[in-house]
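Quick heads-up: it's one chain on its own, the form predicted alone, in structure tokens.
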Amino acid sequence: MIHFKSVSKIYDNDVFALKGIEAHIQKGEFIFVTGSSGAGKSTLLKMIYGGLKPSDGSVVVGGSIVDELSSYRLAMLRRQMGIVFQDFKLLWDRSVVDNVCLPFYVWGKLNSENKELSELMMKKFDIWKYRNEYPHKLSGGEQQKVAICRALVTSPWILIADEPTGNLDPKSAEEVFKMFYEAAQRGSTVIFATHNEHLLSLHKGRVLKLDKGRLA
């Protein structure tokens, strides 16, 4: 499904973000990626959806080497992914409901069934009441829930979450984890980056721990 083959990433200032990463993630697995701030978690996640290219080695997703894909094929691959970015990447000039429905707008599939799916997802996260508001009027935790809804609503093949519980209270964080776990049960491959040791202690799952760019 996802294979890191001797992946290294060096930034322009000659700092290694990743060093010789070898890892294989099976279809339907729930993987925790953990490590301290600056350990390389975000860099590793970006490699999966082509947000960054390796300096050495390759990342294979579904049989394709990600950094060798054409722009069109990379866009098609990303359509099969749900991504929760650390900085949310919400559209500030669109309402909350428009942000959640964004994948369906992009694909030209915003029909009544998918509108209903979006409504149900927003109700699960208790943000339906904000559907006509703009993201800047919401708290950081509420914005995070909007980003999570957008990632989950299409039942993607791969779910990538970069610190998805960072701005949430413990109860909301547990609810979010449950939603991601249920997605894995339905067949999605989930890569869940967190430095929340308490959350890790509560749940079983394979852990990829990064330490200064290496797998510990």
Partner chain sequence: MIGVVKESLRDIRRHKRASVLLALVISSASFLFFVFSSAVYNLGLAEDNWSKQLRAAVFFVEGADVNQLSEQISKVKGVLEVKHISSELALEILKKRFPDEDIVFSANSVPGFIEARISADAVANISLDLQRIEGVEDVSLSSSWFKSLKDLIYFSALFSIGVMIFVMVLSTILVFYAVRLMRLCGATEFRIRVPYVVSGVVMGVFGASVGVCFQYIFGKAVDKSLSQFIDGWVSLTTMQVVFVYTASIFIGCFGNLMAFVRSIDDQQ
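Other form of same protein, the form predicted together with the partner chain, not the form predicted alone:
Left out here are the partners and the other molecules; the chain alone remains.
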């Protein structure tokens, strides 16, 4: 499903972020991407959703070479993905329900059926009570739940999480992780970047360990 073919990335300041990455991720797999800060975890994830282009090699997602896609095709590919970040990336001028419904809004599919779907998802994650609040009024854990809800509401094939538990306390981190685990059980491919050794020891999943831009 996702294939990294000898992928390297050099930034403008001649710093190697990734060197010759060769990896294959199957549909429905739960993958942990680990490594210390600066090991290249975020760079690897950005290449999957076309946020960065490789300097060498290619990333193939669902049969398409990501960096060769037109902006329209890239948008269509991203509709198959859900992306969650450490800093949540919520729109602060929109209510919780508007943030969760954002994918449907930008696709032009904010109809009653999808609104119901969002409601169900928010109720499941216990954030329906905050639907009309603005994100800054919620705790870090609740904000991350909103971000995960937004990523999951479209039932994506691929779920990408870039250190989503980095800013959370252990209890919230465990809750958040459970949400990803459930998504994987429903058939989504989950790629979860973390340096939380405790999470790794508790849960099953294939580990891709990065060290200075190389797969260890």
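All figures in this text were calculated on a predicted structure; none of them were measured in a lab. Residue numbers count along the first chain shown, from 1. By rigid core we mean the largest C-alpha set that fits within 1.5 Å across both forms.
Colleague: In Å, how far apart are the CA positions of residue 111 between these two forms with the rigid core superposed?
Modeller: Displacement of the alpha carbon, after core fit: 2.8 Å.
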